[in-house]
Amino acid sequence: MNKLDEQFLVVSNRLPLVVDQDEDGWQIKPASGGLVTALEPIMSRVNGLWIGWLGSSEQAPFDELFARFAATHGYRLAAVPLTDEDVELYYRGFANETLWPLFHDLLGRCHFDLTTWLHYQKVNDLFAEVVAEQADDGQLIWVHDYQLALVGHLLRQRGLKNRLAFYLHIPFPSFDLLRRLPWKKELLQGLLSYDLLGFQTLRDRRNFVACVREMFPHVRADIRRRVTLLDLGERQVSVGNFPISIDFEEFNQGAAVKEVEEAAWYLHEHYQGRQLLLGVDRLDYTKGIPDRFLAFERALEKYPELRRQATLIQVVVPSRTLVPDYQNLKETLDQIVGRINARFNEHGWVPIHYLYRSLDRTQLLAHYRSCEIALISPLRDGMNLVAKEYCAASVEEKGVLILSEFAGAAAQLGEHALLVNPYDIEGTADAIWQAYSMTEEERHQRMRQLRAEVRRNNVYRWVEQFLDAVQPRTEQLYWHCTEMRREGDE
């Protein structure tokens, strides 16, 4: 079969690229991240098309850069042009001030504004317009995440008969939360326009089905092991849970290279051989970082043996720095760290090392490899791939994973991690002590099981399972996914 006959169309808010200008002119390269890692191999194999917002300077010669990208990477890009007003009202507004907190169970942070909702509809229509212009008959169209929930409905209004799939990377709320959204019915109707809906966890899948049955009592649900089939009368929608993952070998092999090994050794020498706890998070109120600091403070109070013997390294990657809520969060973190360090600081030891910046890949892998404890305690998270990255990079199998029970990753990793309720400061402090005092044998046993789980359910298996659920199945796409998964396993 000719590659052009099997095109695969992916739609996401941002295009999978980074554009920079240096002394040699404009440069374009793939962005990092789980979605790009997962989809780029199959996109290149089938000459796919990825549609999204540029997210960068419109002064760059994108036609030329896109052509160069396609020649190098084997798949094509198409841009959705957004104005500053679009970004402000659709992205920063409805997507991130309404859907994001609502879907993360943080109702108090939600803003319900008709203007941003109308603009969300408008921008979703812009995406649908570009997709309709670019799509071929019979092509599978896979739309990603909460910013674009209505694209499928708007494509149907344009008469497209293609198979449409949607994957939500963040949690889906219970009906008790969703009912607060003034436009809940329109949002659910938009999602029901897809043929396949994918969620991270079984709980998210159940929440969605429960919301549909509350709002549309006539819909019948046939619950099966892998999917729930919703009978809308004139058509059927498949709803499944497909936990996203990482390329295990990319982190496993990357952590074993000499450069990372040396950086990990230097890190421990710098901290004088103390046990290191690690937090790596984007600046966001869903990550529970203030509660994490308070839990570490309580552990120092309750277990004095930790003093001078344990250090928390917290990496916070700047995000949405112009948004007042995020500016306030940054100030809160600065104040808590300053207070705790002033309270417990001793000569030669600072309890919390707080890094407000991103780490390059070598340093990130070195931190994963050298830190004995990962403290990953979001208030709510769709998956949290940092937990899986930490396990994959723990090549010496000495690490302990402390994981929030409200992270999607807990469904897969909870048996061998130490699960905590991030709102329970006392319980999280106890888990810190349990991890610190855990025997070497138990550490190895737990981490060996965690690494086996991440290796087995890698990112290629995620793509394979999702495409296997698309009906009728795209056989050539599924075959390519199976080959990618086998290559990843090897």
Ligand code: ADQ
Contents of the next structure:
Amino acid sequence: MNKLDEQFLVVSNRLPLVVDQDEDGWQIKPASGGLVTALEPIMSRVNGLWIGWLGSSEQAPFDELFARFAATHGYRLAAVPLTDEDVELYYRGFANETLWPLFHDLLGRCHFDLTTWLHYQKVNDLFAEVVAEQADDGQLIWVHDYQLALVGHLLRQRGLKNRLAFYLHIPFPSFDLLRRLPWKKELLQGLLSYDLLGFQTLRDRRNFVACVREMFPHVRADIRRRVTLLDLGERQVSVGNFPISIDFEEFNQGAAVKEVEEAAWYLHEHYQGRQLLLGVDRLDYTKGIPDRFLAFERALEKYPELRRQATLIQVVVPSRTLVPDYQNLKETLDQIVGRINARFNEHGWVPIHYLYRSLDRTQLLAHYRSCEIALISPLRDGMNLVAKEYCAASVEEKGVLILSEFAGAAAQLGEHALLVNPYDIEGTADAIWQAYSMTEEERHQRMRQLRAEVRRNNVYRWVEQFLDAVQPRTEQLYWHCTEMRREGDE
Ligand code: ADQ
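Starting from the form predicted alone shown above, please give the structure in the form predicted in complex with the ligand.
Now the complete complex, all chains and molecules, led by this one.
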């Protein structure tokens, strides 16, 4: 098959890159993360192009680095230049202080500010300009996430006829919440310019369709299909739910290697045979970390058998450190951990081990593999890949997953995880006790089912299902995806 026949253009806020300098000069490599893992194999097969912001104002020789990247990775990159002011108002402002909390049902944290909204439109227009310059006729353009909701609309305004698809990685709110946004009509109109809209869960998809029906009563919705069809008169928009996932085998095989096994063994040695509970999150108020600490505290109070026998390891990756709400959250976490540890600490046992940093791959896998319980309790989450990674890396099939019912992942994993309402401290404390005292047999049985689910619905199936829903179908892309999924299944 000719590599250039059908191309593929991906647009995301940030280019998935790591650029740094060592003794051999400037280096460039793909960032790690689910989206890159999912899209890179297909991008290189079809000579794709990825457009996004560089993510920093570092002065590196990007033209040369991008050429080197294309030669070694088989797909190309193009940068959208953003000024500090753009980043401040569009990214930190409208995307992270308006859309992010609103879409995660946290209305109290929303700022509605005309200046940041105007800038959001301006930066979406900048993205559209770069995409329009680079796009070829017939190419599928796939835009990602809430930072870029209007790009499709702005491309249509420029006369582009390409198939346009959009995927939202975070939840979509109910109309009761969305109606608070002064610019909801413009936002929905922007989204309706795409040909295909993908959401994480059926609930998100239904929320979106309900919002469209409220704001645009003339739009007819055919909801009987696998993908909802919205009839706008002159054109149709497909709306589906496609739960994102991970490369199961990457975690399954990665967790089984000797280096990880040894690191996992040391971890347990260090904690002297206690049961370990694990939380792994970006620093974010949607992840429910303070409530999780309080639930663990309540479990220690209510079930004294847990004292000296259970330790919560909470790993937090620094994130959005310049947004004030995130700085406050960091202080809150320090205070709660300090208080709980001072209250219960005895005979060399510290109830909460709190690490404010990223873990390298070996350590991340070792933590997943060795911790008996994963405590994943976001207040709201589009999907939550940590839950799936934990299952895939649980190669001894002895881990118990405690999962928030408000994580998108609950739709797939809820049956065999212990589901909790993260706002219900008492209920979460009881779930901690239930997980702690669960028999080996029940652990195995639940984890086997969870792993089978993540293995079956892996990230290659996610891409395949999404591309299958693009109309008219992108035959070659779909063909490549099916091939990759088959290879992954074998
Ligand atoms: P995120 O909010 O970033 O993503 P999540 O899905 O949990 O959340 O992914 C986090 C990633 O970061 C995981 O791959 C995890 O391994 C990694 N990570 C987290 N803490 C780490 C640590 N301490 N050290 C090393 N790695 C760490 C958004 C949405 C989610 C949605 C994803 C994908 O908010 O709901 O699942 O996009 O669509």
